[in-house]
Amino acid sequence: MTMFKALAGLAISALLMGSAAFAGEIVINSDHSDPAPKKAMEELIADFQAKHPDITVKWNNFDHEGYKAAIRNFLTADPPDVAAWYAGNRMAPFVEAGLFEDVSDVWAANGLDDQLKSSAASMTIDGKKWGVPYTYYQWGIYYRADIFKEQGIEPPKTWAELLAASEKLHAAGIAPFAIGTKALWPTGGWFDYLNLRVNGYEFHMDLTAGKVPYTDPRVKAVFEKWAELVTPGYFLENHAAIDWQDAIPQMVQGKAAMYLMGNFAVATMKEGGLTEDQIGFMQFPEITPGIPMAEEAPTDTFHIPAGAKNKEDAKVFLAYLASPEAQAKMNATLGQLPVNNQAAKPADKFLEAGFNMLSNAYALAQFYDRDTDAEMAKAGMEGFQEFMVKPDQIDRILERLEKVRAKVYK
């Protein structure tokens, strides 16, 4: 009887270390809800099965917007073994508070830092990586190509031409700047590129991480050029009304020919009837000659949350996803650009257009919010919005901006 017990035992023990072995489990919490995202990562989770079927995924898919409040909860609560999450200062906080693991192995052990090149900087805080970077897409100046050819208007190459074409069509009656500022974070792309191209790379990221005060006459340099467009009423009326997607009608519509937005706009655009000759794409012209050209590339990425219970299969994933095939794939589906620069090129114009930019560009910021304080952004927007609406109030609000500015980086 006792020997009947012990072997039983031995083969219930051996049973249970054999799953143990065989059934790794992994849950992934992320935030993929809407139909394109949620394909890709339906087709990486296939995959990634494929390839390990000794790892089981459990993908806990959230809502876009309750994502953000819900991270907070079940980092702490219940972490899963893989989480979305976005590069930069967004991520500096869980960081701080001991939330993500160091995954400096998985770059180590997979060439990453070679691979990701473009990504490293904004996923390294104190020396340590903290995630993996999969995708990302570029920011950049989309206009109605056959409005311009109608008004005899070449793609401007510098801020003079900019305003001589913006002159132009705002002649003819159509406004040379589409926007909706009501969501406030439009306005932190035009920001962001003014900058980026009147002080430079430097300086923005010495500004957005609270080293420069706002009041800075580098920072008014800024508005001044600003006010250039502001001024004559180049944006869409009542901007501050409408949200992002409420400005594509105009442009749809032929009353607005410029938007400076992310990638992600063509679809709205080619939803709302213009075929892909009629949209056209340039970089955000030159400034200040001889600056070299940063561009804007917000980066989606997965980290380990430091509460993980299956940390080493977790890391299989991240390696994984880190690879040239899957990202090339999941880029594919997403409309978006591989961070990976082994992978495969995409074949749409627009993405083409934009790997070639970002390749050649001198560094990438994530964007405003992203880069700066989240209670400075909040802030910062306002008064940029505030801003294209009140031009002359510019010396209040950048006195608001750098009391907020002394408060938060203290």
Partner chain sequence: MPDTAPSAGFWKRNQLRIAPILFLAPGALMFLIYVLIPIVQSVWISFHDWDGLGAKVWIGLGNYAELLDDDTFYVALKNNLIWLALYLLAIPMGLAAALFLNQSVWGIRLYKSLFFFPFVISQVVVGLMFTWFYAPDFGLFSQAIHWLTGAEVAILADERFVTLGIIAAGLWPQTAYCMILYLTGLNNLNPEQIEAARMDNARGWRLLWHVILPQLAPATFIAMVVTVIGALRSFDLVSIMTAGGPYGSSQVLSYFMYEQALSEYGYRMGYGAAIAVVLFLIMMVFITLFIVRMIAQERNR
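These figures come from a predicted structure and were not determined experimentally. Positions refer to the first chain, counted from 1. Compared with the form predicted alone:
- Summary of the rigid-body analysis between these two forms: the C-alpha atoms of residue 341 and residue 187 are best fitted by different parts' superpositions.
Structure of the form predicted alone, please, following the form predicted together with the partner chain?
Single chain only below; no partners, no other molecules.
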């Protein structure tokens, strides 16, 4: 009897040891096929296995487009233990279908509500956390700092200041804003920021989730603000005929002064001939006073599928992925930003500005074509581009978008 009790005690102790008792193999599926993401994942996995030698990682790497098609199949037919995806409304369908595991315990056990607080809202559905974010990058307004200085303009913090700066630049023969909308998606950044600043994050997420009609007066109010820049001619002419990169020479030549864009644009600006001192970065200004400042920051995430075979070790991996050290190293390789606000700050001045801004953000939107249905996103951005060319057609455009929303989200 004594030996039986001793063996039973050992068995219970083994169970209480947690992840070590379930040590084995975890399978990770992701789409890190480009050179920098591939290297970042290889380093992450090597470092994780060095720290957890009892856990073996099997990594299946897909190309981006192939992964989008494959994930819907493998989450149901042959789930891995960890899967890469995206935050916000892109995550929601898999949560609602019961295909992602609740990982609130990982957040609670590792203090992630504080360390990952800027992404907490975009990882939360029904009060639970459904994955761990590990990288993002900022959007904001990049501007010609030397032109601002010449014109006596301070970086605007409010909508009134932005309009005044735009009027001054326009009077000097400089287009206030560069943009190229041939590929449509740059218009999504403008719509997102205007809606976040006019109506706030919660309204924006409800709209992009199909819960609000496009004919709602609050949506029209967004376009009325946009018209305050469109109607006076504060954007580059012929923007519908050029891609986003084609607008950058206008900034390099001093013919345009500002650009609402993601941080990836900085490299193109420098390649075009601008020095780092000539480029400034600022947060999109406040419009409705008192609305918390949410930001646009496409966020990549990892999740545990509900059908995963080794959830215990998968949670160990997510906890490691969330750590300041892992996120700092991974993002140094990616050239992006760690979500963990305790991670070492990047050396790059634009990434540092983005890190400070996003670490203090109220919440993060993922970008219009990530946050909304693909068919709605296409119609929406077509409408945004048309509005920027024909602002007097706003009512007709919104009625058309509402028909698409009613069909897509029926």
